[in-house]
Each structure stands twice: as structure tokens, then as C-alpha cells.
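Encoded as C-alpha cells, the following chain is the form predicted alone, with no partner shown.
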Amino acid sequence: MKTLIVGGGGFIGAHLLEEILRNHRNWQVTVIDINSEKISHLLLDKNVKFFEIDIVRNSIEDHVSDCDVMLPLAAIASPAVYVTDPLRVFELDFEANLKIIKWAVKYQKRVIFPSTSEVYGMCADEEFLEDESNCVTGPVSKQRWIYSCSKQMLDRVIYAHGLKNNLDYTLFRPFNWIGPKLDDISNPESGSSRVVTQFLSNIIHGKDIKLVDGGNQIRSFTDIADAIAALIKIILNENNCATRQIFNIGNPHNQTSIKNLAQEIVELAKKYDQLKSLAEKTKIIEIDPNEYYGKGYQDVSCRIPSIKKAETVLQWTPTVSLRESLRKIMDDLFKKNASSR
């Protein structure tokens, strides 16, 4: 199987890459990233080749045609930079991928496309469902919501072509993926990276942990290794189970709210002796939104999938708890610091 990673060298593509060839050395993959610092360490393989090409600004659509199966992973999934630089957003998440989605459709390629949790947006359920929940935002001044509006209308454009013009996709939707190399712990600003690296920065830069809003927002976390378990499926796609379907792929068992997740990190920190004088000496404090993301900044309560359509199409349970992936976040975190001293 010849299978195109787009966006390979970012925090999913890692992943990716390295259970593909950990467990499927049958597939040929070609990854294109503006980046290979996460990966660089299989570029040697064989079965892999990577080409370094911005997608915002060249062509992909030889690699496109060659393949037989493609992930577009590429994005900013920064709320911050939703905020302060929403039309990079667009750029790269919507038009950039658009174009892709527009070579598949050419070429007639398999695609599975990163939708995200957030098209769900405020929605009211209590648990969203792929095929029945509404998608519901806020106002044009809340510029946080063009990255959940580009994702939404991209899934609306595959969807379509899937009706009109065969395309073959599958939609999946990301709940909070967590696990090692997620983000760089070395940038202390805030709001540079995700929620839980952001709290393990602030812990080493000796920064307090801020939460807006109080952090009272509740959001499940999901473990890569599981996750990444669940897009093998998909791409393996038996008896064209997945073929036009959306899935949420997240871990409604660890549901809590940001400020637990703060708590938690916190006391797990403690543990490790780099860590420990640190998280001892760290605060969390309330901020209002505002002031750490910007006026153009909107939260949602809470965000819990139903997961039920991937347990029964595509036999996929998650099994990481929570703490389990932080203590594996940290052990890589902690063992590469020891190592490089």
C-alpha cells in the first residue's frame, strides 16, 4: 500500500510513522512536512520518503496521484494562534487542504481526513455524536471559531464529493490526543502550546499555571497509542468498513475538567526528581480569557464523544487511562533531558 502522510512530521504523523513501520513494513510512505525533527530518526528506513515542501505554497499533486491512500495531517491546532492569527489558519487548514481534497477527487484516491472535536463547537448534547449533533459556533468576532468553521465546511465539501463524485474518505475526529512529543516544553509563553505540555512548561520555567476561566471546562483525553490504534483500522479499512463514515476517536472514561488536569499534573510532577523542588513551588491561578488568549476568544463547557460508532464499525476501544498517559508523557520528557545532560 502506498500511503501519503501530509503534515507526517507533526504529532500525529509521528506516531503514525512509527507504528506503520513498527507492524507494517508492506507499506510504502512518503511523508511531506516543512519539518523532520520528530522523524528524523526514521527517514533511514527503506520504506519511507520524505520530502520537505510547504503546502501553503507548492504543489503536491504528483504525490497525490501516486499514492493509494492519504492522510492530510497538516494544521494549526494552536487556540491561541486562532486568535491572533486566524487567516494563517484558514490558509493552511482550509485552502491548502482544499486543494488536496480537490487532487483525490481528481484521481480518485482514498482520503482520511483530521476533522476535529471542535466543529461540534457549543453544541448542547451531552455527548456528541458524528451523525446527529449539531454544529454550532459563536459569533464572527470570536475569530477562535475559523478553525473549528474551516474543519466543519472541509467535512461538508468531503462529504458532498462522497455523494457526488465517489469519493472515497473517512472523517475522524480527534478528542484532546495527548502523549510524547505532543508540543515543545521549551517555549514558556502562553498559550504556545497544549493544554498539558502548557501546564508542564509553566512547571519547569517556574510560571504558574493559569486557568481561564477557573478551568471548570471539561474535555476526555485520549491517549496516542490508542488513537493511533484506531487510525490503523481506518486505513486498513476492512470490508470497506469505514468507507464515507465519521468517527470520534477520544476516550469519554478520562473525562475531567482543566482544573483537575492542572491538579493532577501538578502532583504527578512531584514524582520526578528533575521536577519535583519545581511543581512544589507551582501555582494555579485563575485569568480571565481575555486577557491570556485575547478578546476574540470563546470557550466551551464541556466536550465528551460518544464513541460508540468506532467500539461497534471499527472494533476500537480505547484502554490508556489518563494518568497512564501523562506518566508516559513525562518518562520520554525526562529521559531525553537525562540523557542529553
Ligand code: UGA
Given for the second form:
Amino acid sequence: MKTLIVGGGGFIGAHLLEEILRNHRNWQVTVIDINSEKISHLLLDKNVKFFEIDIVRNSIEDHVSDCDVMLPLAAIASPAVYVTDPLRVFELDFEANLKIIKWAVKYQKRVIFPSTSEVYGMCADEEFLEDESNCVTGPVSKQRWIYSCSKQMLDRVIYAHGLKNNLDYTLFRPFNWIGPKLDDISNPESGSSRVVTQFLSNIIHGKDIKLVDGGNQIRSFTDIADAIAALIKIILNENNCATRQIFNIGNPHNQTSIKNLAQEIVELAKKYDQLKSLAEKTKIIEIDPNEYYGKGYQDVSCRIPSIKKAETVLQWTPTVSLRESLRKIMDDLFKKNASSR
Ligand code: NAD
Ligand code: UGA
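The form predicted alone done, now the form predicted together with the named molecule:
Time for the whole complex; same chain goes first.
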């Protein structure tokens, strides 16, 4: 199978590529990205071709026409940027990806598109359901929603091409996937990365952990190994089970408040020789969302997926607990030099 991964140098792409090269040796993979740091160790493999291409400025039509299945993963996925640079988010997450979807329609290629848990926005359902829950966003002056709206619009465009043009697609909705290589741990600046990396980076750099709005928000964290297992099932698409379907890929058992997450990370960090004294000194403080992200921010107070559909249709169930997942991230960072944990 010829697989095209656009944005394949990122967090999800790097883990997916590793898994494909480990267990799917008959797949040929083309990766497009502007950055290959996270996957540089994989690029000598004969099954991989890497192209450094900026998809905002350049066409990748030839690559789309040449593949069997495509995963367009390139996007800006950091909430701070939705607020500070909403047009850049729209340009990449919506406009550049729309062009790719149109080529997929033109050449009748299968598309596996990363929607997001963020499309449900401030939906009040206890658990979000792919085909029933409402997508609820805030006012235009809250730029945070430009990411959610860009993704939702693409979901709707892809869905419509499925109906009108027989496009073979699957939309998957990641719920806070976490793991090694998530974001840049070396940058402790507030808002520079997603929350797990941010908190770890704060500890490593001797900075306070800041709880936006008290940290009562709930997220459901999903280990990247579980997530990649689901993605592989979607790519394999046995009996076309995933064709023209939407799947939440999340772990409802790992739901926790951000405050609890901060405490867990600090406690776990104390068990690592390199972090012990820093973690003991780390303060967890509260911060006003406007001060942290700027006025265009609005938070999602509770986000829990229903994964019944993925469990039934894909025969997939996540198994990695939040604690185990955090431990894997820290073991990767500190190469298992830890004392007893
Ligand atoms: P990531 O930021 O780690 O990876 C994105 C990749 O896109 C990066 O390697 C980046 O260099 C590349 N890229 C950026 N601009 C580009 C351009 N102009 N041309 C080519 N490549 C470019 O993100 P991720 O966590 O791997 O997420 C992948 C996809 O999944 C995104 O669409 C994201 O919105 C979606 N998603 C992720 C999560 C999650 O939990 N990680 C949750 C919901 C949705
Ligand atoms: C994320 C991002 O939008 C995307 O990566 C993705 O599409 C989606 O959700 C997902 O992963 O499912 P969010 O969970 O709000 O959105 O982003 P994080 O940066 O991971 O923050 C999680 C929560 O922690 C937010 O409530 C945020 O306000 C809070 N936070 C973050 C803090 O309290 N302190 C910090 O220093 C950073």
C-alpha cells in the first residue's frame, strides 16, 4: 500500500511512521513536512521517501495522485496560536488542507482526516457522540474557535464529497493524545506547547505550573500507542468498516481535571533523580485565562468521548492508564535513569 502522510514529521506522524516501519513492511510511505527532526532516524529506511514541502505555498498534487491512502496531518494544533495568529491557523488548517482534499476527490483517493475533539467545543453532553452531539462554539471575538471551525468545516466538506462524489474517507477525532515527542520540551514559555509538555517543561526549567482558570477543566488523555493502534485499524479498513465513518479516538477512563494532572505530573517527577529537587520546589499556581492566553481565549470545561463506535466497529479499546502514559513520557525523556518508581 502506498501511504502518503502529510505533516508526517509531527507527533502523530512520527509515531505512525515508526509503527508502519516496524509492523507493515509491505507499505511504501511518502512523508511530506517542513520539519524532519522527530523522524530523522527513520528516513534511511528503504520504505520511506521524505519531501520537505511547505503545503501552504506549494502543490502536492503529484504526491496525492500517486498514493493509495492519504493522511493529511499538517496543522497548527496549539491553542495559544489560535489566539495569537488565527489567520495562520486558517491558512494551514483549513485552506491548505482543503486543496489536498480536492485532489483526493479528483484522483479518488482514500482520505483519513484528523478532525478533533475540539469540534464538539462547549457541547454539554456528558460523553460526545460522533453522529449525534452538537458542535458548539463561542463568539467570533473568541479566536480560539478558529481551529475548531476550520476542522469542522473540513469535516463537513469531506462528508459532502462522500455523499456526492463517493469519496472514501474516515474522520478520526483525537482526544488529547499524549506521548513522547508531543511538543518541544525545551521551551518553557507559557502556551508554547500542549498541556502535558507544558507542565513538564515548567518543572524542568524551574518555573511555576500555571492552572488556567483554577484547573477544574476535564480532559480525557489518550496514550499515543493506543491511538496509533486505532489509526492502523482505520488504515487497514477491514471489510470497509471505517469507510465514511467518524470515530472518536480517546480514553474516557483517563478523564481528569487539569489540576489533578498537574499534581500527578509533579508527584511522578519526584521519582526521577534528575527532576526530584526541581519537582519538590515547583509551585502550582492559578492564573486568569485572559492573562495566560489573551482575550480571544475561551475554555472547554469538560471533554469526554464516547468510544462505543470505535469499540464496536473497529474492535479497538484503549488500555494505557494516564499514570502509565505519563511514566512512558518521562522514561523517554530521562532514558530510564530513574530511581525506584
Ligand atoms: P504536530 O504539530 O506535532 O504535527 C504537525 C506537523 O505538520 C509538524 O511536523 C509540522 O512541521 C507540519 N507542518 C506545519 N506546517 C506545515 C506546512 N506548511 N507544510 C507542511 N508541513 C507542515 O501535530 P500532531 O499532534 O501530530 O497532530 C496531527 C494532526 O492531528 C493535526 O491535524 C491536529 O490538528 C490533529 N489533532 C491532534 C491531536 C493530538 O492530540 N495530538 C488532537 C486533535 C487533533
Ligand atoms: C487541544 C488542542 O486544541 C489540540 O491539540 C487538539 O485538537 C485537542 O485539544 C485535543 O488534543 O484533543 P486543549 O485540550 O484545550 O486543546 O489544549 P491543551 O493545551 O492541551 O490544554 C488543556 C487544558 O489545560 C486547557 O484547559 C488549558 O487551559 C489548560 N492549561 C494549559 C493550563 O491550565 N495551564 C497550561 O500551562 C497549559
